[in-house]
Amino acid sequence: MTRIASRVSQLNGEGALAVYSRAKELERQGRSIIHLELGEPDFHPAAPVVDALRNAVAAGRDRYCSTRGVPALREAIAEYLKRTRSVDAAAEQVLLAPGCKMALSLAMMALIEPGDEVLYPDPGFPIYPSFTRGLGATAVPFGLEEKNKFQPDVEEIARKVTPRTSAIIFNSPNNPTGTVFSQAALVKLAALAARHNLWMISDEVYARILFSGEYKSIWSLPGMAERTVIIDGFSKSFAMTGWRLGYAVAPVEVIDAMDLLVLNTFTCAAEFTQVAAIEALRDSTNAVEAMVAEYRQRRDQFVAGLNKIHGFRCQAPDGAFYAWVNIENTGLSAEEVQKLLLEEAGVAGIAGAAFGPGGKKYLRFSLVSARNLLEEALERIQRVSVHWRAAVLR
């Protein structure tokens, strides 16, 4: 008899991938599908980054390398974080991994014990509670509610802290709401973490995709560098999703623990992608700024269009590249709207429950298609909205 470890039963998948699979099936049947389900940029890395990768492979940079990452890249990341978000960290506090999920998993394995309680945002990235449960800990949600503009209610979080709470996980800008946590919220979270001796795992993978102001990392607040782990990478800000390169920034003792986990798992991230990532951080062609400017235009266009559709309500996101749409006034469930849009309109979005119970009245669309496709998506959604308009009138 095949025996599977019980921890696997505690894990869950990602709703986006299930929708994507159905969308691809419809495409194979000849249907036209506009893909707004996956959080994958439609941009590609800048030409100098691709050239750097090619040159690195040609130069033989395809060998084993340091388990913690190429020293030059670790130094470049430390400089980049100081330049772009006032994070004062040293190269020895940086560790590379094949993707942000792996960096996050290593950090969680290093810090979370079986029986611990871990606070995480609802709605939020589904891997947070999934991997927490896989580690034998209890995932405890805190709400991000529309009435609060999806900002965290720190008083609610404080009420949920117990003697078994070991960490708070959050990401800002948030996936799926696009909310950037306010400075006031970060200060209160920092005080809470200090009062209860909690780790703060700050997922900052969307930090560069910001539509106004400057990014504030909780790491930079007084006393937080010693209890914060930053998770970031190259997938979103540099459109390098398939390159699988992420990193963690943490106190040296945490990096030491994560390094031991690397040695026991994947050994090292690919050297040639790390060499190319140094060029990405230089951003000599200002590719990041141009990409964010395009996302801003897409946001303005798509959110305005969504708010004209009967039954839809959408707050403009402050960052990331998602539209988080309240559909409760359609009179249908989010799952019903998702199915109608995909099967009849050929528009792939995700019912919000994929991001936690707090998302049950919402849909998430990714702004990862060109503006002409977003305009067509709006027209298609408007056409099928007759279904719920008729239902409401009845």
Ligand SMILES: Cc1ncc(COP(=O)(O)O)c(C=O)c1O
Contents of the next structure:
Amino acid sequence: MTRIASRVSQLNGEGALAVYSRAKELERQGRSIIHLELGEPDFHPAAPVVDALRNAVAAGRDRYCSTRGVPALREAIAEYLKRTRSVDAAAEQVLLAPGCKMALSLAMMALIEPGDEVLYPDPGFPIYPSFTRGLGATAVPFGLEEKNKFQPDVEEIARKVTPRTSAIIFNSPNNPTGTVFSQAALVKLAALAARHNLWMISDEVYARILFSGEYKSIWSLPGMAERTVIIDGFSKSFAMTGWRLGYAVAPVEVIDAMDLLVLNTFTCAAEFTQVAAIEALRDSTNAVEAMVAEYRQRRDQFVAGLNKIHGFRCQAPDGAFYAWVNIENTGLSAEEVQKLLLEEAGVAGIAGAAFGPGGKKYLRFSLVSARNLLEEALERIQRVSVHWRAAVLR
Ligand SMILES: Cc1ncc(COP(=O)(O)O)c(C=O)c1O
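Having seen the form predicted alone, I'd like the form predicted in complex with the ligand now, please.
What follows is the whole complex; the chain from before opens it.
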């Protein structure tokens, strides 16, 4: 008899992967597909980072290493966070993991009890509610609504706090909306967390992919360093998705707890990727700036084009690399538009319900294809939009 632990039934998958599989199937049938479904940069790590990896393997840096991560990388992360977002944290407050998701799940395992309530953004990264439920806790959504420019309504969040609430998870810039939480919202969230003694899990994986201004972390607000866990990593900022390297920054007691979880699970992140990551943080070729400049151009071009499509409405994202498009005026459901785009136009995007009920009237497109492909995607979408133009006129 096969018996699977009940916690697994509490988990959900990620919608992007289902669309990706169908898109791949269509490609195998000879169809041309423009992939705008996955959140995977089309860039690769800068040459010095690849060299550093090769050298690290050649130098024998392929052993078990410290459960918390290579000390020189932890130092480099503390220095990098100070330099790029004025976060004041010591190396002993940093812990490495294979990917941001793993850092996130370790932090959640360390901080969330069964029966707790955890607030999370809707729409948002689907893993937040999924893993919360997997831990036996209740996931409580708070809205990011277009009428508020997708900023959180902190009064709504405050109304949803109960004596069982233990943490707020949020992600700024947000996947999928691209919202950078305003300083006013961060200040109010910090006050709420202090008032109710809550943990704040701040997923900053897109912090470097910012189209204007300087990133402000909630960690830096007064009193927040003792109740915040920053989650970040190398997947998006340094185009190192497959390298699987992320980290958490947290009070030392939290890092100690996560360290024990590391020891009981994956032992350590790969040593050679960690050594090469020091080179990524050094960014000697200014690769991050060049990549963000390219995303900015793609955003400007693609969002302008989307807003010319009948029934589509899209606010320009302030960060991350997604376009979040309201499709309600097409008269079709997001799932119908997703299907038409994929099956008839060969453009893969994701119906927004994959990011929570708040995403029901939206589609997400990733800006991870070259500008000529984005231009072609717009032409293809324009062509199939006759379907809903005709339906609306009928
Ligand atoms: C908000 C958010 N957090 C975390 C991750 C996962 O990052 P990693 O690939 O480093 O595990 C993603 C990836 O899509 C994301 O969008």
